[in-house]
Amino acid sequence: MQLRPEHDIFFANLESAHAPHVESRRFDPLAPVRAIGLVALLLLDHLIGILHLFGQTPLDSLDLLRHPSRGPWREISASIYRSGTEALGITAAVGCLIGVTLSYLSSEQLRSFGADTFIVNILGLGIVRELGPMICAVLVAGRSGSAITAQLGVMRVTEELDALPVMGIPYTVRLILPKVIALAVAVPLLVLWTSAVALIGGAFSAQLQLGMSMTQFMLGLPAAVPTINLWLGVGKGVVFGALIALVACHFGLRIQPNTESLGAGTTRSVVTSITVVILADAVFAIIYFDVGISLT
C-alpha cells in the first residue's frame, strides 16, 4: 500500500517523537507542613475579606442614617421580598415536618415514663430556642445565600462590578449592604414565621399520639417556654441572616470571570455559610446555656 505524499510528513514525525521524559518527585517530607501552611493562609485570606465587609458595613450604614434619601430602598425592598417572603412555603413545610417530627419521637420516650405534659416542654425549648433558627438559617443558607454569590459571581463574570467603580458608584452601598439589611430583616420574621408552624404541628401530632388537646398544649406553653428563649431565637436569626449575607457577598466578590469558578464559589459560598451559622449557634449557647432554661 503506498502513502500519498501529503501523509508522509506526519509518519515522518511520528519516528522523531518520543515519549517525554517523567522526573520521578522525591519524597518531601515537608510537604504535609506545607499542604497545612497553605490551608491557613487560604484560611486567614478569607476571614480578612469577611471582616473588610463586616467593618465596612457599618460605615456604609452610618452613611444611609445620615443620607436617607441616597439610600437603596429599592434594593433592600426587593431583597426582603426574594429571600423572606419567597421563602414563607419551603421553611413551612420543613417546619412542620420537624415539629411533626420531634413530637412523635418524644412522645414515644414520654409515654413510657408516665410524663406527657413534658413534651411541651421539650417542642417549646426545642423548636423556639435552636431548631427553629438553625433550620431557617440552612434554608436560607442553601436558598438565598447561594442566590447572591451567583448573582454578584455574574456581574463578575460580565463586568459589571469592574464597570461600578469607574462609573463612581461604591459596590458596597448598592449590592452588599442592601442584602445584609434584607437577611438582617427577614430571618428573623422567618424565624417566628417556622417556629410558629412547627409547634402547631408538634401540638397535632402530640394530639394524635398522647391524646393531648391544640388548647391545651397552646395553654400550657407559655408556662412552660420563657418569654426570654422567643427573643434569644429572634436575635439569633438576626445575626444568622447578617452573617449569611456577607459570607455569601464575600465570595461572590471572589468568583473569576469564568463559568467553572462560578459553580465553585456558590457551592463553598453555602458550606461556608452553613458552617458559620454551626459555630455561631454553638456561640450562643455557650453565653447563654443558663438564660431561659426553667428547671421547674
Given for the second form:
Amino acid sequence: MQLRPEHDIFFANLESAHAPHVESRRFDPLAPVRAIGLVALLLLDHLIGILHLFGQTPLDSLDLLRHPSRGPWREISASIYRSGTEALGITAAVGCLIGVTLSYLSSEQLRSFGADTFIVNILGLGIVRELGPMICAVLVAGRSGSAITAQLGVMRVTEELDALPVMGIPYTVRLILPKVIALAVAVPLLVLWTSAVALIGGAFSAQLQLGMSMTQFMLGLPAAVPTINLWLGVGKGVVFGALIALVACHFGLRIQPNTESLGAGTTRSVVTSITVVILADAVFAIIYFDVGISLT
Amino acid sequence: MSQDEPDVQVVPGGQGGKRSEGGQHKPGGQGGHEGDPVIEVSGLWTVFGDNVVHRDLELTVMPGEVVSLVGGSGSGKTTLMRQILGLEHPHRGSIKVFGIPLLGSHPLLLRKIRRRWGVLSQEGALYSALPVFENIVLPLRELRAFDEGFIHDMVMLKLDMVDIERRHAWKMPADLSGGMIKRIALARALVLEPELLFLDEPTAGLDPDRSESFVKLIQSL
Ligand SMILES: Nc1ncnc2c1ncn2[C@@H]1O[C@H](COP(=O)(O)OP(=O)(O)O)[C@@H](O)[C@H]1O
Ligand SMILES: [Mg+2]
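Show the same protein again, this time as the form predicted together with the partner chain rather than the form predicted alone.
Full complex below, order starting with the chain above.
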C-alpha cells in the first residue's frame, strides 16, 4: 500500500497532534449578571423593533387615507378571510368546550351554596370580558401569527423581501399594514363569535346540571353583564389583533435567510405574541377594574 | 481566508467579458449628461468576520456604458450589487447613484432613484404569491399613472421581448422553470424602461440557446 504525499502529511499531523485541549471551566461570578444583561439588551432590541413597526403603521394608514384608491385592499381582504373566516370553526369548537367546562365546574360549586342563578353572572362576565378575547387571541396567534412570520421569513429566504424596496415600493405598506389592519378587524369579530358560542355551550351545560332553561339563562344575561363588557371585549380584540400582527411581522422581518432561523423565528413569534397579549390583558384589567362589574 | 483584491475585475462591456458567467451588465441611460457618472463607488471596504471581500474598491460607471464584473463565485459581485442597491451597507467607503449618496439621503429621494433602475437578482426573486402578469405589473402599479389597457399591452410587450409565450402570463412562478423565472424577472426589471439596469448572473441557469439570445437582447437595449 502506498501513501500519497498529502496523506503522509496528514498522518504526521495526526501523530504530532496533542490531545484536544479542553478548556477548563472556571467559575465566573459575573456570568449570571452578564446573561441577564444580554437578555435585557435582546428584549430592548425587540422592543425597539416592534415600536418602530408600531410607529410606521399610523404613517402608512395616513398614506392610505390620502390615496384610498391605491390601497392594498385586496391584501387586506385576503388576510381577513384567512385569519378570520377560516378560524370560525376552530374558535367555535374551543369556545364551546371552554363554556361547557366552565359551566360544569361552576355549577357544581354554586349548587352546594344554593346560588344557582349566579351561573349567569360567572359565565357572562368571565366569557364576554376575559375568556372570549383571550381564547381568540391565543388561537389567532397560533394560527395567523405563525403564518405571518413564516410568510415573511420565506420571503426573506427567497429574496422577495429585498425586491420590493429595490423597486421603490415601501414594503411596510404592502406587507405589514394589510396584516395589522386585517387582524385588528378580524379578531374583534372572532371575539364576538367565540363569546356567543361559549355562552351557548355554557347555557346548555347549565341546563343539564342545574335544570336552568336556556331561555332563562339568556334572559338573565343583560342584567348580569352590563353592555360595556361587550365593548371591552371587542376593544381587547382590536388591540390583541394589532399586537399579534405587529409581533409576527417583527419576527418575520428578523428571520435570517436559512431554514433553522425560520423555525426558531416562528416559535419565538408565537410565544412572544401570546406573552404580549397576556401582558396587554393585565393592563386592560388594571385600567378597567371598576368598569362594567355590577355588584348588586 | 481573506481574498485578494483582483478577484473582482471590471471589464468594459461589448467584448468577451459579457458572456462570462457571473457578470453584471449595466447599460447606462441614453439621456444622461455626458460626464456625470451614473454610479460612483469609492474607497469601498466590505468585511465579514476575517473575510475581506472588497478592499478599497473604486468603480465609476458613466452613462451609456456597459460594465461587467467578472470574478469567481464568492468573490463579492452580489455583495457589491446589494450595496449599490442600498440593501447592505459597506464598512467603509461611499456609494453614489445618479450623483446621490445612498447613505444619509432622504428616503423619498432614494425611492425616486429606485424607480430609475431595474434589477434582476441572482434568483429572480419573483413574488411566489402572485402570477407572472401581476409580478411584472408591480412596479407599474406603484406609479399608478397608467390605465389597465396600457398596463396589459406593456406587460405583453415585455413578455414578447424576453421570449415568454403569452399563455404563461397567468401561471404562478412555482409552475415555471428557473430559466423562465429569470427571463420574467428581466421583464419586470425592464417594465419601467430603466435608465440603469443591474443584472446578477443573468445567463446562469439558462440553456445555451436562450443564453445566447439573452445576451443579444441585452445588447439591443
Ligand atoms: N451576510 C453575509 N455574512 C457573511 N459573509 C457573507 C455575507 N454575504 C456574503 N458573504 C461573503 O461574501 C463573499 C461574497 O459573496 P457574494 O457577493 O455572494 O459572491 P458572488 O461573487 O458569487 O456573488 C462570500 O465569501 C460570502 O461568504
Ligand atoms: Mg452572486
